[in-house]
Each structure stands twice: as C-alpha cells, then as structure tokens.
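Heads up, the chain below is alone and in the form predicted on its own; it's given as structure tokens.
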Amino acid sequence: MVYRIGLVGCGTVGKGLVALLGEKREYLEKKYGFAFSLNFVTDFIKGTVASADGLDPGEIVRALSEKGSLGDMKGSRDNAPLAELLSETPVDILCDATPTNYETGQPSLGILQTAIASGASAVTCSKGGVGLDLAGLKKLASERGVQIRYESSVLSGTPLLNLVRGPLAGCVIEKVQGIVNGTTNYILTMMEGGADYAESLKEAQRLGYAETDPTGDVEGFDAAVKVCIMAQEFFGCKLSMADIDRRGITALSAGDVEKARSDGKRIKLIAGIERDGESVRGYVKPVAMDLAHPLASVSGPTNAVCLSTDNLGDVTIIGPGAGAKETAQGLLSDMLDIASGR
C-alpha cells in the first residue's frame, strides 16, 4: 500500500517533516515496507500545492527555502477550506503542524476533527487540540475507524507516549514530575551559572529556544497544556488549563537559585500530575529538586519526565524537547505506528 498523505503548516517543523520524509524515503519502505506519496502541502500564509501523483519532496523544500511560498511550485492553488482540498485530494494520513493555541485548541482542533470526519488518518505536533479534546477526537477516531497519534505534542521526538503505550504497558502510572519546557530549563540553566533572569532570558531568545513573546514558556502555559495531554493519556482524567496549578519562572531571581543551589538543591520547572484519593491533580512550578533526582541534573533544552509506576517503580526519559527534525521524527514514528496497524 501507498499512503497518501497531507500536510496542514509548514513552518520550521513541516517543513522539517517533509525534508526527513525525502531524505528517508528509501529507508522507510526498506526497512518498514511504508511507501507514501505526499499528495497536498497548505499552509494559511504560504500557500497551498496539491498533485493526487504525488508531491517531490525535494522540491518543496527548495521553494521554501527560496521563496518562503509555495506559490510559484506546478501545482500551486489557491488556498481553500480543509474539507475541499481533502475532498479534491483524499489523504490517508493528515499531518498537522500548525501553531498552538492554549485558550480554543484551534487551528490544530478544527484541522483534526475534518481529517478524522473524511475518513483519513490524524498526527499532530500541536498541543491545542489534544491538549483540549484528546476524548473527543479519540471517539470521533473510533467512529470514523481511523487513528490520532500525537507523540511530538509532549517532548518532540523523545517516545514518551509510547514509552507508556508499549514498553511500560500493564503498569500503573502513579505519579509524573517532568520537564517539557527547554526554553525554562535552558533559562534556569543559565541562571544557575550566574547570569540573571533578563539576561538568560535574551540568551535564550537569541539562540531561537524562546520567541519574541516569550509568555507561553516561561509562564507555564506550554508546560501546563502539557499536563493535560499526560492527565488524558496516563490517567484517563481530563484536566482544562483552568484546572493546572500554574506558576511560571519569571518570578524568580539569581538568589533564589543561589539559595537552591546553596541548600544542595536545583531549581527546575516541574510540570507534574499526581492522584490525590480520587481525583487527579495537575500543576507547573519550579521546585527545587535534590541533586540526587534524576531530574535535577537535566540542563539546558533538554526535557525529561520521570514516570513513577507499580511495577517498575520510577523510570525515567530524557531526550530533545525541540527542533525542527526531532519534532518531525515524532510525527514520523506516529505515522508508521499507523501504517503498521500498532
């Protein structure tokens, strides 16, 4: 089988996505027997190009990295509503990697809920639409017969999800402590080093870790949206950003960390859930973490969740929470989970 496949957004990370698909495509159908054809790229500012042949790849990335469009490309349109283009060119997996939205999930909700609805399909690398209706678009999956996978959402391409799904399969998860924000860690990094908030702060925006705006990292947005996929998928409890105990880092100062560092201590933010009796509690804070945890030795944009379970008591993963092609490996292993049925 050839899966055609769609891509809605192609900033940093679809564009990412489809350059790994070109460099791997040999790989793929040797080694997993996945052959593809990308059959639509849209995006809301840079176009839209669709070929129900198959798209090159290889040339996508050059308009892109050109001419930042994709308008002068054969088979360039314009742009139209997802359910057309899906329609004039069906899909049989949807790609979505549009920007996050904390408050209405959107555009990631809508573009996801109209893949699922023709019948294609759904991965994601935003956190706004599992983030706010993970139960929803499961169900909806389950009665259109198709899947949703979102991987990238929580770390990137770090397998934290299917950590769980597979390898830790039949156990318990009682409690996670997290970091899933490299922009914050690389922040605390820097402080603890010397340097003040401000400072590491614009550090950090000059090396791409933070944005312009940098308000959804270091105020705990990104991290709590976060804990609402984790709630949904490790403890089937459906947590809102509302519900999240949420306090950011940019309250803090170069003595706080000196006083951490001082007491044999180093200030991370946590993104944690955790059962308290029945119900489930969600939170982002920073903590300050003995050395000896296995977090607390986590620098710069590096994430790591620490997962404590009943059978293997506390196993933890650490790997990339960012970039352009360890996110995009993320949507790749969803689509191959996919393709072989897992």
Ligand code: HSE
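Numbering follows the first chain given and starts at 1. Predicted model, so just to flag it, every value in this text is computed and none were measured. Think of the rigid core as the biggest set of C-alphas that the two forms share within 1.5 Å after superposition. What changes on going to the form predicted together with the ligand:
- Put the two forms on the same core and the Cα of Gly208 is off by 2 Å or more between these two forms.
- Residue displacement note: Gly193 has its CA displaced by at least 2 Å between these two forms (rigid core superposed).
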The other form holds:
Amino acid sequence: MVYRIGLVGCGTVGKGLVALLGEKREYLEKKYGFAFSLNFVTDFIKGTVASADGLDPGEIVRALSEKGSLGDMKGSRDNAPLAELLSETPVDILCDATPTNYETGQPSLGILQTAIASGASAVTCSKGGVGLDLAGLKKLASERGVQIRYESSVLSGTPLLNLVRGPLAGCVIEKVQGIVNGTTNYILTMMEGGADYAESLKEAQRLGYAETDPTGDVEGFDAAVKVCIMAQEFFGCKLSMADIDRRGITALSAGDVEKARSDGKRIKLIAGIERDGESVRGYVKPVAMDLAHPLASVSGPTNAVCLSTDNLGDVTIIGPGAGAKETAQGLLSDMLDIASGR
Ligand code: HSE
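Switch from the form predicted on its own, shown above, to the form predicted together with the ligand and output its structure.
The next block holds the full complex; its first chain is the one shown before.
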C-alpha cells in the first residue's frame, strides 16, 4: 500500500517533516516497507499545494526556503477549508504541525477532528488539541476505525509516550518530574553561563526551539499543556490548563541563577505530576535542583523526564525536546507505527 499523506502547517516543523520525508523516502520503503505519496501541504499563510499523484518534497522545501510560499508551485491552489481539501484529495494519514492555542486547542483540535471524520488517521506534534481533549479524540478515532498519535507533542521525537505505552507497560506511574520545554532550558543554561535573558530567548527563536509566540514557553504554558497530555496518558486523569499550578521563568533574575549556582544547585523549569490521595496534581515551576539529581545536568534544548514507577523504581529518559528534525522524527515514527498497525 502507498500511504497518502497530507500536511497542515508549514512552519519550522512542517517544513522539517517534508524535508525528512524527502531525504528518507528510499530508506523508509526498504527498511519498513513504508511507501508514501505526499498529496497536499497546506498552510494558512504560505498557501496550499495539492496533487493526487503526489508532490515532490524537495520542491516544496525549495519553495518554502526560497520564496516562503507555496504559491508559485505546480499544483498550487487557493486555501480551502480542510474538509473540502480532504474530500478533493483524500489521505490516509493527516499530519498536523500547526502552532498551539493553549486555551482553545485550536486550530489543532478542529484539524484532528476533521481529519478523523474524513476517515484519515492523524499524527500531531501540536499540543493544544491533544492537551485539551485527548479522550475525545481517541474516542472519535476508535469510532471511525482510525488512529491518532502524538508522540512529538511531549519531548519532540524523544519517545517518552511510546516508552510508557510499550516497554513500561504493566508499571503504574506514581510520579512525574521533568524538563519538558526546550526553550526555557536553553535560556536557563545560557544565563548560567552569564548570557542575557533577552539575547538567549532571541537565539532560541532563531534556532527554531521557541513557539510562534514565545510567551507560551517562558510563562510555562507550553510545559503546562504537556503536563495535561502526560496526566491523561500516564494517569488517565484529565487536567485543564487552569488546574495546573503554573509559573514560568520570566520572574527569574540573573541573581537567582547565580545564587542557585553558589548553593551548589541549578535552576530548572520543572513540570511535575503527583498523586494527591485519589486525585492528581500538576505543576510547572522553577526549582533549584541539587546537582546530584539527574535533571540538574540536562542542559540546552535537551529535555528529560523522570518517571517514578512501582515495578522499576525511577526511570529517566533524556533527549532532544525541540527542533525541526527532532520533532519531525516523532511524526515520522507515529506514521510508521500506524502503517505497521502498532
Ligand atoms: N517550544 C517548544 C519547546 C517546542 O521549546 O520545548 C517543543 O514542544
């Protein structure tokens, strides 16, 4: 079977995914028997290009890099509502790489619902939709007989969700403590080396780690929505953004960072989930971590999550938490899982 793929959102990650698909086409087919046809790419700002015969990923990357638009490409068409696009150019897997609105979950929530309703499986790195209503989306997918996957919504392509779903099956997750935002960890690491906050944020934006609106990173919204996803996934518990006790890094000064350092500690923006009797409590806050703690040595855009489990004790997974190729890898592995029926 040739998997027909559609992509919504052509920012840093969307473009990274198209590039990865182009680069790996032969490898994917040879190693996994995964043949694909990229049938449309649509972006609210950059335009839409569609072809039931398949588009050339290399040409799309070139158009985006050189012109920042899909408008001059063969197969270019007016933007249309996704349902219309899907009915004209149906796909088997819809990839959602749109920016996140933490309050409404849109546009991701609507994109995933529309894709699933059309009979397509959906993969997303966008956190809004799955953070807000993972159970609803899973129910919709199961009613329609398709799949929804979201590995790169937390820790980009570093396989935290699959770790818990797969190798850790049978373990009860008692507690989660992690660094789940690459931008803030990068800024904190740079500040510790003496760099200025604003300059470090600008660099994180340039390197493609930050959200379209970086307030989401520095005020802790991005980490909070990831707490919502992990709470649903690991604890079966729906927390809303308002339930998360959230504090970002904007109130931290260079003095705070230096004080932690002279106390033999390191400030990290920690996202946590703990059981509290029958309920579950989620938080995001800067914590001065003892240097002996595994999270203290996680630097730059790297993320890590320590899972306290009943059967295995503590398990820590460390890896990239942001970036174009890193996030695209999560989308790709989700697609391969769907194709192999995992
Ligand atoms: N802005 C996010 C981060 C991207 O810095 O972690 C990955 O979700």
